[in-house]
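As structure tokens, one chain now follows by itself in the form predicted on its own.
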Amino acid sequence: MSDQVKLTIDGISVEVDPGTTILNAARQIGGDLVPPAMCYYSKLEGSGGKCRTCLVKVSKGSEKDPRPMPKLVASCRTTVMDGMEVQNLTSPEVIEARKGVVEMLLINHPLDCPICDQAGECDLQNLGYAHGASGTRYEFERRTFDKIDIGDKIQLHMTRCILCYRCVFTADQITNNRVHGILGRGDTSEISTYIEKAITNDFSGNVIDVCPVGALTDKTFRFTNRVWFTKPVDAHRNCPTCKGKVTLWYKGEDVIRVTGRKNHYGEVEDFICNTCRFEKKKTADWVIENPTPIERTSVISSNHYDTLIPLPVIQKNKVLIKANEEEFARTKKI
């Protein structure tokens, strides 16, 4: 007898281990039917259940109890049952509810994408484009906060924060001296440090990578460039503190940013130390592997190639081949 649990998501069947959540079951199928997630992070224990963007409809509970669940459920927190049937994109109720969730997230979040460093790799920006409404019904004044520095390398712009708790879980689980968290309740809740302490531990920079919006940003990269004008490359080094596997972001021949490598769902595969992130910004410090795979739907993929030496567009006409090489050399310097 198989120990696997079989369920159906949007008409597609999948078998998963018992205890798997609906969200991770959908990720095993992949594609568009995977619910979006703003607060869930597979590497962080206890994450999920806060943003409600991953709501789905369970039209059949299980083989033993086929009754549907009376309300929409958060797929990142709901475990699967044998015979369960789930509706995501096939449910108008889910689509409408997700639209309302996006509207709620944008109540206080400012639409300052043109000046935000997270633009181009912002989960909320993608979510708003895919599921958001064209306007808002909110008529009251948005809550605003002053920008503060939490350490010499990280700036917090609380006005943009959606309280996903990712940065808190990251600091709590990969360091032994977390000094920041959620202060206040309700509409006064905010991310802050305790008694104005600075975040100085060697893995503090990872709170930048896990933030889905532009609330926590790299002060060494702020306003330096737009991500779609850079070229991300996978690289590694022998680091005594972390695994040393990173993504280098090039502008011409200069490394202007170093981040942890992220998977298809925008989650960091291995957390990196501050030495790799902030102090190793020379090509000589790294072993270059290959261009970072970029989704074709991402603006970062603009003018990128799958090989470090791109093939000429026109292969027969020598004049056009030379012109193409000159153009590529020119764009590398920009």
Given for the second form:
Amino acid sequence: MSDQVKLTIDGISVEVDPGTTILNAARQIGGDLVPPAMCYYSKLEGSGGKCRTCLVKVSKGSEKDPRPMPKLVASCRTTVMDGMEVQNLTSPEVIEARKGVVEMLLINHPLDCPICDQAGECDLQNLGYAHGASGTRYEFERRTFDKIDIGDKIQLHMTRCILCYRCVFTADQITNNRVHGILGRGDTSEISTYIEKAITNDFSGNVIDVCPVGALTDKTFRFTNRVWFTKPVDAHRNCPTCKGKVTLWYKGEDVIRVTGRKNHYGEVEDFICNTCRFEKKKTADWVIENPTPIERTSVISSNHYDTLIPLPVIQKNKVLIKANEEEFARTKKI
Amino acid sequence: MAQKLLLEHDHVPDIHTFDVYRGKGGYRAVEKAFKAMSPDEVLEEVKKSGLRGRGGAGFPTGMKWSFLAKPEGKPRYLVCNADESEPGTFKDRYLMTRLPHLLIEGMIVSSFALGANTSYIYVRGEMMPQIRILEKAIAEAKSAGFLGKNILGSGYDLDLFVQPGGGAYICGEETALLESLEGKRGNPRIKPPFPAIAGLWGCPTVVNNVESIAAVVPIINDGGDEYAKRGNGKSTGTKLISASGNLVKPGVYEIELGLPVEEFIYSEEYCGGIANGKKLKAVVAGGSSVPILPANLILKTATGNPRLMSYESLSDGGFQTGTMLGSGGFIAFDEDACIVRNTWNYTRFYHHESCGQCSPCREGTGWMEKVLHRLEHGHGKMSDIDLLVDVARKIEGNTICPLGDAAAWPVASAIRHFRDEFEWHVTHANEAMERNYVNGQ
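Can you give me the structure for the form predicted in complex with its partner chain, which would complement the form predicted on its own we have just seen?
Once more the chain from above appears, this time first in line as the rest of the complex follows.
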């Protein structure tokens, strides 16, 4: 088509529809040059622009106006222009700024991954691993909050929250009234519902799926298992409220959790209803499709590949070699 | 004494009432604009005057007005930003207290130029007396026929409303102000779109500072060219300066832009020198957000020219050796003032006022405050100083709105110019504590 917009990201050119954001243009190219996004969620209108991890440098504004943009811009909210040149990984300025943002996101995060249900599928973990520093320079007490129950199925643990606002946008989209929002200001602001009321909506469980960290968790799954011991399987059922396309998480023969189907960027394809999520936990309820494709680099797929090459340290240590072999045998059985 | 344009009659008794204000030549600008000029001609005069936004950024007002989109079938709005809450700035409050009708007159003429039939004055929530004064003045103007339907028989309607804010500094940022005005949480929007395209309720909107709108009145009365003759270079006209700190005569002064800083501080006409015969140590020239400058750099630029009170001269030398005119909150510090304590105090403010929307500002302002608190209270480390510089650098420019920059600049500039004092706080922690807290400051 002739009305496509041409731009280059890190020197790689791509043609996209007018009105596309830089982030989505980068996702069309794929690979490492896609800026990480903690708050942007393509299914949620108005999301994005808040976490600042997706900052990129626009070194050439457009063909008409080639001036560079004066500041780094949030790629999730900046639309592309014809002839735009964007630098992500090739700009030291961007790398530096992103490192700063990751550090800021982590200074008040409890880093309680060993007891957090999200560990293993946490966007913040991945972000910290890819872009963060190994240590922290923050030497003060981290902020803490009490846990709040939002209804009998969802628990909110604000201490872990990075205030991405995704759940707020979700609640705004699924309900007519404002029931879920932000209280307070600055670094003491917190997600809350109206006087700790339950969100009474068939789709309220989706706030769990959109949460990039372990702040909103499924109370029917909490503390039952680590995600990397479970096996995800795509399945569907004929649901009167939602499309019924889900991922079942198996431990042995039991379905221990149901979530929406997430893509490569951690975004669900379709929102699912609470009945599918919380109540249909038998294999008989579902039509199984196929195992969910999981990135090889994800911890969820660890030990699920026969050709997995153990880390060098495991290859040398005799005790670990034996443990590894046993683990191999056990996973194969599952 | 230079002729005043805004505060000419501010000491007349009862000038806040309609009759006295009218008796002193008030509402002439409305009559002139409505009877002899078209909206475009008013805009042209404002453009010619070279008036620059008085809220802090200094963006040319005429240009801002000409960016206003004019789609068919959509209303346009003018919003006056009276959410003055920058530490060290109190000029708008004074203007609204003494001369509410000057602001209303400016609002009428500006709304006429922009074709807005509904306009708002968004006043900071703490300014309850000013809100009452404005509401009374609006009622007076309405009964005199200057507001409402068919003003002065011109066929032009204007409704003017006063909206109190909730008292958040962030609502002085124009898009946060619009959110707040719509009844939402005062979080800045992500730009673009700019308010001139999609502002209040998605309609084209102009947001102007109180002083900018008041300045439209003398521009229309005397003509844009006459106004542009005042001032210095691209800094035309007069500016209200809120002088505070260790000065003999703090207060609100109307100066002609281009006045030497030295004259402003030491002359009897203005601040009258530093209080108690002490020496000047540093100046924050434009409200707490702008970089602090030591005495030698505020009186003379790095190239040796005398520093003037104008947009260009104050920003001469960039942030290395310059600062900004900002909103005109002129804070002077004498030789006994503690820069570390003062910087900590500013950081406390920005930490408290950060809206918490984007991560660098939400987390970074709190972090800087904690580190400065530690430095100020005798538990600092040498590495804290570089840490502060680094955190400030990571906030600056990476946030949605300018509050992040405003929080980072005072810290970065204080360390740039007064690093030895920060170091002294680390090496002589007990002495510093004694000076600031035992010997009573």
